[in-house]
Partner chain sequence: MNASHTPRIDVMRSQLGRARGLGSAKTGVDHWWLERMSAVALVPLSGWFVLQVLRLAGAEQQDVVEWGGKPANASMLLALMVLTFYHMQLGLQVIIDDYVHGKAHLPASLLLKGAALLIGLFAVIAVLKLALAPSTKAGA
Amino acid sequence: MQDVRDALYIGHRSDGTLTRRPMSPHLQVYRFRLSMFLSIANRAAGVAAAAGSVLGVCWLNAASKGPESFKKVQKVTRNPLGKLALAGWTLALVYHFVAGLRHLAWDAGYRFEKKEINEDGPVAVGVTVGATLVLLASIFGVAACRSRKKKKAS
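Chain above, on its own, the form predicted on its own: structure?
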């Protein structure tokens, strides 16, 4: 042992032999689980939701400036890349909301056992995907109806 602290990292295996413990848990120690991914995804969704909200404020600002400014923004949101960005923002908002509800339940003392957390993960993903698809269908469905009405009126 080079240092006194090294003694803290010495442990015994089940067969009695000595082994050196890791200094801290590492990814190699754990099997990657859905709950781990969902925890990371919740943080990423929070960042994406915040970034999308900034773009939403820019959209509202353009709407308040007048029709010319709003037309420019509408060009971007009607572009396939713009629609993809809106879909991603919607997904991030919905998932962050659903994950927030899970955390709220945990804070209240519900569904906090390991088995229940592992059962709720796929449910959270399913609710997120379902709610996002319903929202996107209603958003893009309304937009498609409006564009058809405009073409008929022309």
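Only a predicted model underlies this, so the values are computations on that prediction, with no experimental measurement involved. Basically, rigid core = biggest C-alpha set you can superpose within 1.5 Å across the two forms. Numbering follows the first chain given and starts at 1. First, how it differs from the form predicted in complex with its partner chain.
- In a rigid-core overlay of the protein, G11 has its C-alpha displaced by at least 2 Å between the two forms.
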Second form
Amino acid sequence: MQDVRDALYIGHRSDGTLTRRPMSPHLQVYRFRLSMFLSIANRAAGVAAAAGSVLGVCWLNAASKGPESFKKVQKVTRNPLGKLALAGWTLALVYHFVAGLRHLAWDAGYRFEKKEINEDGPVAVGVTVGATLVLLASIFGVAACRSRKKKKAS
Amino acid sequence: MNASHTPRIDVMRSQLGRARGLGSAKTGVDHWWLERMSAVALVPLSGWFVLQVLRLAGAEQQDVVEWGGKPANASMLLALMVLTFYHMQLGLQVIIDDYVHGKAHLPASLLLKGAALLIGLFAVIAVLKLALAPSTKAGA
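What's the form predicted in complex with its partner chain like, now that we've got the form predicted on its own?
Then the entire complex follows, led off by the chain already shown.
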């Protein structure tokens, strides 16, 4: 035994002889649970939200630079692929927000029993999907109305 | 692990000494706490942000300039930018702590901090430029 940490892996068999205990088992030995997916999804959503925020800063920068830079950004935001990216960013932000509220509740000592966590998981999924759809419909709806109004005016 | 291999304990170290070496790092609570506090602050700021997105969806550049020129909007936007990138840095640092080990940990952490700081500064300057630009309405 070279490393002091190995001491923690040494255990006793029932007959008293020493044994090397197994390391923690890997993901594939566990049955799939919604809570484990929601946990890693929160982290993934945080990373995606961060990446989208960087693009959001680019939008802000283009707006402050002038009409020509802003037109370039509009080419992205009005492109179907750009819209898909915006939808993905929205989904990531909404889920990270919902999961964050759950974390704040857990930290305050609420809804942290196993039963409650399993009850809240599907609710979190429903709220995320619903809020994302409503938000996207409103954003694209408002944008469409605005461009129609502008066409009428010109 | 080879089943026939019988381990031996040859580290003569007390349980207490072992626990001390592996115990709490005595820091980390502030990181955890600041992550929660920035999250709490971001809850109302996100609500405000959603309303502004709905106001600005499909907007042209002059609409954005007019919107960003209002001190209330610029202040909220500054708070949102600073807290977002601060919270982002705290969260991504935890991911680095979890998955990057050994010598790569320090450069990865520094790279993240530098990138978060620069992007945050970039966002702040963009907001300030919008906020402090001469009002387009006044002259016209």
